[in-house]
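Only one chain comes next, encoded as structure tokens, the form predicted on its own.
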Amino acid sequence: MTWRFALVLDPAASDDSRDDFGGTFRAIDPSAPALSVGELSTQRGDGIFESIGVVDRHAQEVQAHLDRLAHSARLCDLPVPNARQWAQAVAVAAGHCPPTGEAVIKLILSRGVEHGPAPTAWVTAAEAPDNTRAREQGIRVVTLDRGYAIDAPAKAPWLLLGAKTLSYAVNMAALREARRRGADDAIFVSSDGFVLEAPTASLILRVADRFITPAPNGGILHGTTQLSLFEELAGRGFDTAYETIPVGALTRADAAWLVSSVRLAAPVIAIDGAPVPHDAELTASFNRYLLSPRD
């Protein structure tokens, strides 16, 4: 990262209807000490967190990140965000990025300090890593357990599973993993053999002419990039859906992508060994998409 930014919040009540929050939020040095000792994100990982990307200064999805925000917020008990103080606070952090070129914008919300009285709120705004390579000539993938049954959400909502939460060692060991079988990343299943999500990303298949992913009821994170993508893929003509994916079905697709706000769309060409196939130009206009400003 060759530059960063960096704005504290004073969290807005939800239903604080003022106009203009610039009061409520200052930008700070992002290399210097913030958080006390006592905060509870880095003690706990006690926290919610959206990551936006930027595309020559204009943040993409920000409503559909701030209604995912506040539906992580809702499920781990935080005060739920005041979406138009934050949607302001992100307008502050794009204009500080550079006028081209891709960058990142990250918004967390902590519980705050332990026995505090508020939450603790800030975002931030970096360089975005360059994906060219994971776009362009695709990832392998290889598949590891969540060690838990497809309907464990709905037996134990207090798992938290489909919030976005800072509590992200199982995502990055599950990377780490992937990268000591030789694989670039990883796609989750269930113990009971149905696909989840990667640790950092959705999943999309194609069946013929069908782009599929699998259905929310696994506490799948609702990915606001493969949303985006579906609106878009039906506006072509093209059928989507929402399905229970068996795990044998992934090496039966016809062409598969891990999709995020960040990473965009990389085709994946290889699944536990298995090669994938890969349509080059369908992914090309997939990311052109991606790359345009979205709202």
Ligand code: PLP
Contents of the next structure:
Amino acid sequence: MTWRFALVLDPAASDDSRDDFGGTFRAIDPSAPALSVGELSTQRGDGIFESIGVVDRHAQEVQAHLDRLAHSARLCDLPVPNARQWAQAVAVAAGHCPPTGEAVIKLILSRGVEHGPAPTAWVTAAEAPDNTRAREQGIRVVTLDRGYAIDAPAKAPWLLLGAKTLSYAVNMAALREARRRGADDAIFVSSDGFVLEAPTASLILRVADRFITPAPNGGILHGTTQLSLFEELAGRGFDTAYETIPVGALTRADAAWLVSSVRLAAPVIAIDGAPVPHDAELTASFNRYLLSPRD
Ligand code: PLP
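Got the form predicted on its own; any chance of the form predicted together with the ligand too?
After this comes the whole thing, all chains and molecules, with the earlier chain placed first.
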């Protein structure tokens, strides 16, 4: 049976230093209408969000998600969220998740109602989809041109590349195109031939005993899962690095994964129809790590 929980927040100023923000959010009926028709999140996709994985009621890497929410807010000229307020709301939402199993908590900060006084903010919790198949059997991906050069974020910051905005229609269109081409997912590449990210995940490549990922200054999200996995890999004695990766490097990779907060590590078994080696035991060890409680 699916379940849902929702809180609305009255966003506090980032420098509000009170200890207890309990009075600034309240639970609402998750199945009842909650947003005004003038909401700019629904009219223009004008807002930002985060998706946090929850395992056995433990919300994973909350601070890393709050840091990225603040980064997205800065890029979008939204008021910087009060980290303590959001952390307390996340703790309440996590407390409403089932004691065992996987869930997802979403944080949403929108520019608010058109001509309205303030941003709108809410937090939801829901059951996570079953990702066992992707984690264990792997995914086939195709490369798709994102249409921007690698230096687009510096030249055109108004494109908001690198912010996790609510405008995911393009990312969803890329997934549909991947499926039309007979694949499960996509890897975006820049128009000048560099590897970027997937529509909802970061890419990690293994080349011999090194693990590399595209540098986040190329207009991609800095993934919290990739960050956490790189820390773990460094702890296991592996070299890790952020690099500007040419598309040609994909065919030379010894292994590849798409990693994200809810699906976790999905091994890539084919890129544009060419098989990619898959180390099932290493992937299983990644997912065991990613499913363990992480702060
Ligand atoms: N890149 C994009 C475009 C994403 O949408 C996501 C997650 O949704 C990621 C990367 C991975 O981020 P994280 O590991 O924090 O979930």
